[in-house]
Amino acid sequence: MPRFFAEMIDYPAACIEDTASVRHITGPLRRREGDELAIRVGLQGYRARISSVRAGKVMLEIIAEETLRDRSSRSVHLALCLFDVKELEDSLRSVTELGVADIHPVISARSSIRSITGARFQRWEAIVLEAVKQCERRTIPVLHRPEALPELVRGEARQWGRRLFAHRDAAQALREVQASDAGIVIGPEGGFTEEEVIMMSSDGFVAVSLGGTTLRAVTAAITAVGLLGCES
């Protein structure tokens, strides 16, 4: 059962009024007055009972508080060089469920997509929120606006605890990296250019291998977040 985003009106009263959620609750889930729902207000989870459904709004009464948790205490930052839109959207869902802290869409030299419309970016934000709703994680990952790879490397990425980029021929394996805060750049289907590898390496990034086989970008992104976020 998903945990829906709600607004507190006057505790213990709360409501859900975004159209998609109301339709989901009253349609496929077939929830009616008196039924219970899992909701969240900010970072706090609650068990609530539906008090009424009217005019596209679900009114709720809080029953109890419920603790929300993250999958891992580690902070994992993911930079994805743009590739096939459908596969990229699949990766957004999966890495959100795996606990990624933030996601940077990146335009690299071999990216098959060179720009993102406002409508497409809003869809990506909705995908991330739906994944948060489904997996019940506590924090909501930040989805950054697309930027060129050099801008990421010389900007936001310098705040990452460990800076990594996926490279098939790297001497170090990603599974060997142990860090409480790390970020990784996943290249496009055509890989990084030699100039991009030199640029990242000279700025302190370390090349890491995800294994002996060549992974598609979507698989590499999911694998990287899963390995970096795994606590022993």
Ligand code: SAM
The other form holds:
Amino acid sequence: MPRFFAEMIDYPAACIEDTASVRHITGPLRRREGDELAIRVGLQGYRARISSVRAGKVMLEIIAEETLRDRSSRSVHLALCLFDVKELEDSLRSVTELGVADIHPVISARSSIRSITGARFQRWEAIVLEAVKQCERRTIPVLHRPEALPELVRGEARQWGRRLFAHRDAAQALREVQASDAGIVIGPEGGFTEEEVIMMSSDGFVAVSLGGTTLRAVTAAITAVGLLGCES
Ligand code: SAM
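Cool, the form predicted alone is there; where's the form predicted in complex with ligand SAM?
Every component of the complex follows; first up is the chain already shown.
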């Protein structure tokens, strides 16, 4: 059962008014007046009872506080060089469930997509929120606007505790990296160019391997976030 985003009206009164959630609650979930729902307002979880459904709004009365948790205490930053839209959307869903802290869509030399529309970006934001709702994680990942790889490398990535890029031929295995804060760049289907490898390496990024076979970018992204976010 998903945990719905709600707004507090005047504690203990809350409501859900986004059309998709109201349809989901009253349609497939068949929830009616008197039924209970798991909701969240910001980072706080609650159990609530439906007090009424009218004019496209689900009105709720909070009955208990519930603690939301994250998968681990680690901060994992993911930069994904743009590739097939359908697969990229699948990976957004999975890495959100796996606890990613933020996602940087990146345009690299061999990215098959060079730009995205505002509507597409909104769809990606909705996918991330839907995955948060589904897995009930506490924090909400930040989805950054797409930027060119050099901008990321010389910009926000400098804040990452450990800076990594996924490269099949790397000597170091990603599973050996233990860090409370780390970010990783995943290449596009055509891989990184030699210049990009040199640029990242000379800026302090370390190449890490995910094994001896070539993974699709989507598989590499999900595996990397799964491993980096796993507390031993
Ligand atoms: N022919 C491309 C190449 O030689 O890089 C294959 C690219 S692969 C389909 C897409 C991206 O996934 C790569 O750029 C890399 O970041 C990541 N990747 C795939 N397999 C990997 C592995 N075994 N270890 C580390 N990264 C991998």
